[in-house]
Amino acid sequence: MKFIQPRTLKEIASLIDCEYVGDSSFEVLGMNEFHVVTAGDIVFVDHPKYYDKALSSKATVVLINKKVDCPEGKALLISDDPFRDFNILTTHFKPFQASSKAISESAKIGKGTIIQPNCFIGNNVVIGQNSLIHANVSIFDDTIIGDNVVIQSGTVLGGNAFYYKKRPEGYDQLLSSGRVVIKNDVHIGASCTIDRGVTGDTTIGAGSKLDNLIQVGHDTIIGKKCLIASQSGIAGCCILEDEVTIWGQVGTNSGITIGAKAIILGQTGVTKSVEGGKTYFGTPIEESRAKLKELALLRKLPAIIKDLKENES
């Protein structure tokens, strides 16, 4: 998420009344996570695991609950609950806007545009030429459609990352400031889920089709030409890169790449990433032939042993 306009590292200290490192006039430019983070930026860190990551990243406000030495050309924010603080920047400076109306009037709907009834569209929302929103849909603030995209009944696009801490009281919510991004000529089908990113985009690819109930979590990008069937779950800050094609009851483990053209067969459990241009199966997920000749293998398995408890005796 990028400000409106520069704040000052003095600024942003204020907002959350917690000490700096470095120069008070210091530019900030807006906040966001490591894996969509550019100069300018703050990211959060609270584990000693991710001090290294968040401090050598292209972040240049490092938001941290330790005091550590401060590598050249950034600066610190030194918090003792920076998940709290991260929250309370996001609130700030991208609060929630209540809607009044079904189709919200800050929202751009193109010529040959459809909308069928009792559909929600929120603020900010941009929907492209020839497009058609089907009945039910809630598209939330911020989305963007492109042309000629197809969405059936029940979707849900731009709910909140599915992003929670821990404490002795219970889960504490990361608020989401991000957007779901839908290029042209998408099709989506019936009671679907894409999650807005948390300061970044989930992406889904021009030409890219999905069946109906399907999840896709937080900061996703799904590349062009994808095709996704029925009751799959991409899990957040995944990549499915180009015409990657994933058959049903599929599901993902956050933070994988899927290469190009790869197929995934149905009920296989992404568990890390995977080529391109090869077919999967299974879980933990492996090159197709090679699971399917293992189950072979298998089945023979009772067999072998009978023929060696015959022998023994």
The other form holds:
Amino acid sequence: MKFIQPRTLKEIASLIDCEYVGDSSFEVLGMNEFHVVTAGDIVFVDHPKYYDKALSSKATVVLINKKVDCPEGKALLISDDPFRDFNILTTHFKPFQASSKAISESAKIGKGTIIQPNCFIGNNVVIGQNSLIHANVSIFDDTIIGDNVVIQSGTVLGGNAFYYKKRPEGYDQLLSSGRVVIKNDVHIGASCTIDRGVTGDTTIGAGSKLDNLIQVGHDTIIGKKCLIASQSGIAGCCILEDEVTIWGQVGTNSGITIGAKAIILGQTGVTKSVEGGKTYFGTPIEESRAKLKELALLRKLPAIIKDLKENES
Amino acid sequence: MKFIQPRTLKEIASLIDCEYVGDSSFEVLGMNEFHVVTAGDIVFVDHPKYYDKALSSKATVVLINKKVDCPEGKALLISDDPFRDFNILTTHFKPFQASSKAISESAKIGKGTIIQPNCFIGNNVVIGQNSLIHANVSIFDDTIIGDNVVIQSGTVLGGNAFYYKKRPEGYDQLLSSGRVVIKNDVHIGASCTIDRGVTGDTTIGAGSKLDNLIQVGHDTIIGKKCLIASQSGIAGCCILEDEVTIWGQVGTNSGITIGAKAIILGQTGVTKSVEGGKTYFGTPIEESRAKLKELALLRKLPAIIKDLKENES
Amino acid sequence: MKFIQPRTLKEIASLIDCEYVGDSSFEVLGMNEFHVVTAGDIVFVDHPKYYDKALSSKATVVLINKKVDCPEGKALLISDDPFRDFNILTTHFKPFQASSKAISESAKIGKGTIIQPNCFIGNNVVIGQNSLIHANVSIFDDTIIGDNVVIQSGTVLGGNAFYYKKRPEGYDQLLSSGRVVIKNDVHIGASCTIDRGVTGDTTIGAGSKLDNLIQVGHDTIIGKKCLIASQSGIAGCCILEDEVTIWGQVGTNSGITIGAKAIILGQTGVTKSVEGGKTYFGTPIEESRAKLKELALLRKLPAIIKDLKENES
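So that was the form predicted alone. Now I'd like the form predicted in complex with another copy of the chain, please.
Up next: the whole complex, starting with the chain shown before.
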């Protein structure tokens, strides 16, 4: 997320009531997570394991829970609880806005686009031309939808990321300020749920087609011309390269990459990243040929073991 | 799909600007897919592998991409792209009609039937008597619903079929002109998605009960008194005979048949057709007794192998 | 379910036109299922297998299909079809009430709570303070929601239990009169379906967080601070103790208990109750370490068998 106008380090520090290291007029342009930070962004880090990653990232402002040496050209915000303070900033710069109307007046809807009855379209949503939004679809604030897109009924675009920090008193949610971006010629089936990015975008690439009841987690990037069958779930922070085909009821771990033109057979659990151009099956995931051989062997195993035992005696 | 009134071969040919073989006044009554064609229908075929099937089907008009010999009593429409032209005809004879009202004035709703708030009911929908449609249900154009039916909230009846042709420039969707037909005494849970047939009907047989979050693909026919538990997905073009029981999170391949009174245990992948009266489990599907034996053997395998190795030495 | 005011045995018997054993003025306070009965409740039983359980339960009125000896201090209602008569009583004391408005006038909504557009909120719903109900959510009659709760779009709270008795003429549904109870600080994702209890409550404990497209069956009790990932299905009558973590696409059998702090890995089928504090995987469920070892062995099996055979010869 970028701020509407640049802020200073001092302003940000005062919002979260914390010390800072750097010039008080150091320019702050936005706030983001590791994978999408650019110069001017705040990134937060609250575990020593990730200090180096944060300090050497493209972010120029690091919200951190230890007074470390500040890298040249950067600034630090020193907080006892960076997670909490990142949420305070999200709430400040991107407060939840209740909608008094089902279709927000700030939504921009392109020529030739049809919105069927009972849809919810939040603030600042942009929809391109000749798209079709079927009845009872919910499109949250800031979602961007291209041209010739079809969204079938019941689908929800832009729900909050399922991202929690465990604290002694309970789960604390990282607030979402990101967006959902649906490119041109995408079809999304009925009752799908596409979560917004935490600070960045969850993106469905041009020409991809999703069937019904599909989950796409926060910050996931689906490439062009992917095909995803019903009831599959793509976790958060995944990358599907172009022309990936996913059959029904597949699930993935978060953060994995599926290479271009890979085919994932039904009910597979994508437990790790897999390279493109191959066909996979099973949980944990394997190349389908190997997995199917294993399962065939398993079926023959009673006979094989009987045989081995007889030969022994 | 049948046309509202009979058309001539010449009229159809002019709509898609193609050559034809046969009498220009040859009567054309509708357009359908292989599995539901009857005399007077157009069927399309664009791969030599299926030419014979199309030409010998009950369809009397074959939309085809080669000038073959025309079977006696039939007619041909010669097109460089039958898939595209079939879509042109669907758009002509069954254009998408945007709805200005949440409940279409052309919908017919039987005596004693209750429609709860925020439902969408499309054009030409027919609902029988004493049915109950809960809040936020979406029922697309042409859906037929019987008597004593209960549809729980969030369910979508009549979404487009997930049916695409891969072209160099991207996926091209076969447009849907078919319907969803829900027979008497059916219960459908919350947030289910039942897709319409491409040209024919997706049917849920009398007395069948579906739990929540279930997917039923296009043109699938579910028999009478079937029971389907939550989160199962029945792919397109499947047949479930009467009194089939499906436990939770089952998935099926498209085009399979499940015999009457079969029981499919939870999380099974129905990878092929199975005969009735038996209990099945696993992916790929097997009879449950065999599969459970295999899994039990797998658990004992470390000990068995250790034993075999010791006996060798 | 408790009745609004106490009834007498005679009144109840006349509603279902049956014989009774006990004082005609015997006080009847409500009707419930085994697992939630208390003194004054009617419980029904129609199979000899469960007679003792019913007669010795805390229920003081037993609706039964045989004239057995009446336990001291209790009463009997003698019916040829207790299931049917239990439904008659449910319909009498808790008739379905159609809603003329999307938000019922009898709903009580706490201070600071936001209801986004296109929601359905049924009769007698109570929502606490500072909660957020996103667009297109359906909340059925009698649902109780606490403070600081977030329900994302498309979710359905309070659908009927998927509970049927097989009769020669078809499936007969046990009518639901129970509720959904969502405690404080619960988050529920988009397009989830939480069914009401048959007579009791389906409960989501304080601080639990549910992702999208999750099914929770009737009468299930989810403890405090549980975390459930997308597309998981918790069947009816289950107990999840506190701080259980469930990854994506997990399913459970009905009636099972998952012990506190257990972790269930993705796509697992919880086929039986499991104790807390451990990590589980696979269908049928096993401790994950054991299961992953089995799967590793399966991958090495071709080499092992080859080796064994060679050593033999």
